[in-house]
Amino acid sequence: MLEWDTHRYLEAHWAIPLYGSLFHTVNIRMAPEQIAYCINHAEDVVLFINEDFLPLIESIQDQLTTVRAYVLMSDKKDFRPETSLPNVYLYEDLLALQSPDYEFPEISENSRATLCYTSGTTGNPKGVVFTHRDLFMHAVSVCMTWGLYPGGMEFRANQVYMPLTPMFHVQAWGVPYFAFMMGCKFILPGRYEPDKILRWLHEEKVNFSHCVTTILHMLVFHPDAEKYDLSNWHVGLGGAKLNRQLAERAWELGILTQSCYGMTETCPAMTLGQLREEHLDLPMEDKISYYIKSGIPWIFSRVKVVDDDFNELPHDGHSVGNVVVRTPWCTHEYFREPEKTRELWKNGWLNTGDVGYIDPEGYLMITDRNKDAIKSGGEWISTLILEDAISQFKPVLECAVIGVPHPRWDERPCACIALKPGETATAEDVRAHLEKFAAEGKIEKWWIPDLPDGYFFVDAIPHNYIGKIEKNVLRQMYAEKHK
């Protein structure tokens, strides 16, 4: 399916699997050719299409080798559209055909459900399975763990809800999936325009929502967030790290978030920054230090840093290693890459591709990616860390720190760094402010950027189709601008 957040692709999430079929989410904001890759790869039988996405289907219909049938979507009444597909179907005339009355047939837990397919950032993009029992496990932890626990998201029946994590991305999360049994109130946005959004969001009383962190960054530093009542508002966030400028921010409008961490391969959940029994009663600047963090393990997941060895190493909160998960939920199989799956499961955990420490609350605490990683003089330099504080000189509207090359250290830190509209900073202002963190003992003083090539001032941030920064564009044009 390509499709906007409508009811349609709501209806898609449950008929389409508990028929029997494998569900392919396909990514609308991958490149042409990628999506052509995707939809042969899954060998994809039928494809259903927003009429805005036509003229892309139609462009590269010639390079889809299984497709056989074209089922077409609008929101118009009376929508009968030209095209060059063959063997076209319409959403609203098949719906209209069908008894209300249908059963579906029984077909076991352990069946393939939903296939997505991930960002394709190191070669093609891979295909990632969930089963109808993965997904039941998902929904039941995250409902608990988010409905259960006081000082958090606290979501509850009835509620009113509107996903603003696109529907291709993970399912939503899962979160449409237990949101329905919880007989709650959809608000579905369609297309992500921020006006609307703010606007429905105070109209419509949204309790709960979830979103990478460069959806929210556009609401609360929209011009007009303030004219808007957004107090009841719960979200959590993923895609990137929750620095504490943005939760601060939220905050400033009456906004909860909490930081969740996870990968498509997960389900997404593997940790979440939910406050333990001891922390409910301490100030919101305290409690934001546990909201931003990686956090601890939902309900039925296990978390554990190990060496390269697979030791696990201990939690005093700076023994940094690779992150490795367990969950009931965790994919088994990347689609039809049985290579790829056995690295992505050695030594019988999942292997995250992150790297981090947990600490002696037992909170994890992610620093970086592998790939992304800075080793300077053969230590490890937190680019995560360096970002969060970054972030809160007043302004920076959206940092990025990256590692580049040094004759001596090997490597050094790069921040890259897009200020708010308005604003002047220099290179010796930022690192003024990283000083003061360095002297409270909240990061390294070797890890601050040096005087000049450590600061790299940009006009905007880069991010990629589902909103992670792209930090191999940064490090592409800083390389440009130091020839």
The other form holds:
Number of protein chains: 2
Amino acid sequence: MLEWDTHRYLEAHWAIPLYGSLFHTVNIRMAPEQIAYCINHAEDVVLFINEDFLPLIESIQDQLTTVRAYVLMSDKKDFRPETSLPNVYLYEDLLALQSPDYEFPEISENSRATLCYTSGTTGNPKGVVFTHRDLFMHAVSVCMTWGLYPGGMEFRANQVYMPLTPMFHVQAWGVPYFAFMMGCKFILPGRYEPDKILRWLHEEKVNFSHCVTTILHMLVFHPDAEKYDLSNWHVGLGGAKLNRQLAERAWELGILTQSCYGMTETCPAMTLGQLREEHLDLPMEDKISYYIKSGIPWIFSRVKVVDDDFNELPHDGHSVGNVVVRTPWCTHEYFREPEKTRELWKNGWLNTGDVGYIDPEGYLMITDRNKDAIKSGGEWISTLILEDAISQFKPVLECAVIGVPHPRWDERPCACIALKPGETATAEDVRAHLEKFAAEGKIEKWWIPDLPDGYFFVDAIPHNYIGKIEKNVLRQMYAEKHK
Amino acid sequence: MLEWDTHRYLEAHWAIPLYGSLFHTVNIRMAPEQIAYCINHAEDVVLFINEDFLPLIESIQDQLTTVRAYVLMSDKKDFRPETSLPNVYLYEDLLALQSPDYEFPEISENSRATLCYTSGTTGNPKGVVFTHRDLFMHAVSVCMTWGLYPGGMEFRANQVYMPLTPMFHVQAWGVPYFAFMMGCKFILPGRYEPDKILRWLHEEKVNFSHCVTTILHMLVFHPDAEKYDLSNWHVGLGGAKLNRQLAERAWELGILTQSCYGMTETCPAMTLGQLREEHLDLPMEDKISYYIKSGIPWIFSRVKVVDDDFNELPHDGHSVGNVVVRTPWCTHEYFREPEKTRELWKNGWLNTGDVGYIDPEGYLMITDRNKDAIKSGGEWISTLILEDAISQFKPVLECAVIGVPHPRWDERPCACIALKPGETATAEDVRAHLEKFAAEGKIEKWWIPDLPDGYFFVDAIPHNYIGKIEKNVLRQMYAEKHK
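Okay, that was the form predicted alone. Show me the form predicted in complex with another copy of the chain next.
Now the full complex is given, and it begins with the chain already shown.
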């Protein structure tokens, strides 16, 4: 299916897997040749297409080797499009032909239900499969973890939900399944327009959403944000680290934010910036310190940090290693990629590819994606901690830290910085800001980027389609500049 | 294990199944020969025995054919009992010998975890088995149903829990599993003494319990009840129908009560007197009408009412039939009783043996146990509805309606009534009270027991060890009287 976040997409999330078919949610932000690759690799037989993606599919129809029928969808009444596609049906016509009663077949809980492709930085996209059982167990864990632990999302049945990550991205984090199951009202935002989203959040009294930090940033710093009552709204954040500045700005508007760390392969729940019982009476600024952590495992999830020989590292707050996870909902397979599946599940745990540590309270801190980590003089520098520190400097709109080659230390960090409109700051100013953090023991002194080449001011930090910072693009830009 | 509700019993609920053994919770209220039957039928190998049950086991030791070792338990330090049993170990000694670290084996979720015997009115007790998966799914459903739907038990992690049904009765309704899993504090009452229970409920700020109606009755009508603050306390009621009088009396003390309908074979959750979203703003007296219903299915549970040919009956509020259920936690088997298992699961649904109807809002009303149902002139009379009506007559302490033989109508109802101390009432008074209910359409006029033989005043209504009214005893008493 190629679709925006509509009621049709929600219907399909339930109907297609329950009918016994594998539901491939096509990532519409991929390049056309990648989309063709995914559809062929998945051996899709029927394509459901929103009219907006009809030209795209027409342009690649000759490359599609397995598709036998096309079902077109639109919000328009009397939708009768011209198309070069063969075997075309209309979604609403097909529905109108059927009885409202249908007895779904009994299906093994271990049969495949959904498939979504995740694009690495290299190689072809990989298809991540979830079974009915995976989706069920994920839904149960999210309900229980968001619902039963005080001081967090405070999820309850019958609340009002607005998804703000697209449904083609890990089934919108699985939330449509559990929110629908629990009788929640859905406010589907269609294409994301910040002014409309803000108005709907207020008017519909939305209780909860989930989104990447970029979207939240766009909303809470929007000029209209103060006009609305957003104090009902609880938001799970993912995709990139939730920083203190953003969480505090959200709280000024009454919005409770909580960091959710996960990845496509984990459906995506893994850990959550959740309060423990002993934190419930802390002042909000201290609570935020927990809300922005990568967090503690969701119920039924197990996470550990291991060294390269797979020995578990102590929960001491500084032993950095590879993050591995087991949950009752992690994907069992990359679709038709046994070699990549074996690599993912090396040692019987799902290897996330992220590095971090666990502190004595049991909170995981992700310090880096493996491939983004900086090793300088044989020691790790956490780009995420540095980014968090730099983002607390008032003139900074957004920043990203990358590793750049260094003749003596192998790598040194470079802070790529976009300033807020009208603000100015120099490399020296940023360095002085960081020295305060080092003096307070929050970062290591030798982590601070060097003058002058450790500071790189850019107009805007580049993001990919799901809002993640594209560090590979920044590394190229830096290399260009220093050629 | 033969034990009171102690920390040892809680430890064993987790440790024995997780170790890979089948955990048989012996019903200590059974007669010694029944206990011997159960232990032999279960082929128990190790018996864990509280010192209070040592004389009992010694008295039947010659009948035990499979037990190879006895582990004795006590709250006393330096517990060194004299006993005629062979191969005796002490629980605390065995624990002290072991390392605090233990890696439990990986066990199939479908392996048997617990076994408890349920005694019918005839024949040998039947062993009800639950697998690890059953117990897990039941725990998840209870967490979600009690926790996520507003206006009910409002269960949350880290609350304070006091079990008030013994752990040998369907694993104390499965609550020790989920309450422990969710980090709740346990207040274990030991042997039940109402004055101590009331004091602990107040002092420990207990949030939730579950018990049979007899226990709640004993507590809320206790002379000390008003002395304590019980307004934190939410109670799930089972074993017998929760009547309005008892629910209203509890609410006078600030106690929220909710009817839970189930049976050993369903682990026991099946339906719950739960509010729907549209009831949340009703006044309490109207809410109580829902709290005391048999209720709507717990999440993931499916309940229907069928006729004798297994056709589903409409949700019309009066079509009475057999109640059947499917849940992901119902027992799969009576232990080593394939014939009884087949009967239980006839037509692929668990046949509860209860009869009732479903109303247009979807609430189940249990009108009778199959064997207690009264068929008069070819039509059903609900003893439970009649009992509820009679119990609202002020002088009545407790009542039970039984069917008695009638030459013309086959059966007619007889109300067995115990009056409150110091109160008086005649058969004519009770009949006049019931005629008001008939005039309001709450009962059928022809259900009203006839004068004079339809009213049978007794000193006390007899209950079995779990608080259920023994209607077979009442039928015998009635027969004796009319001989």
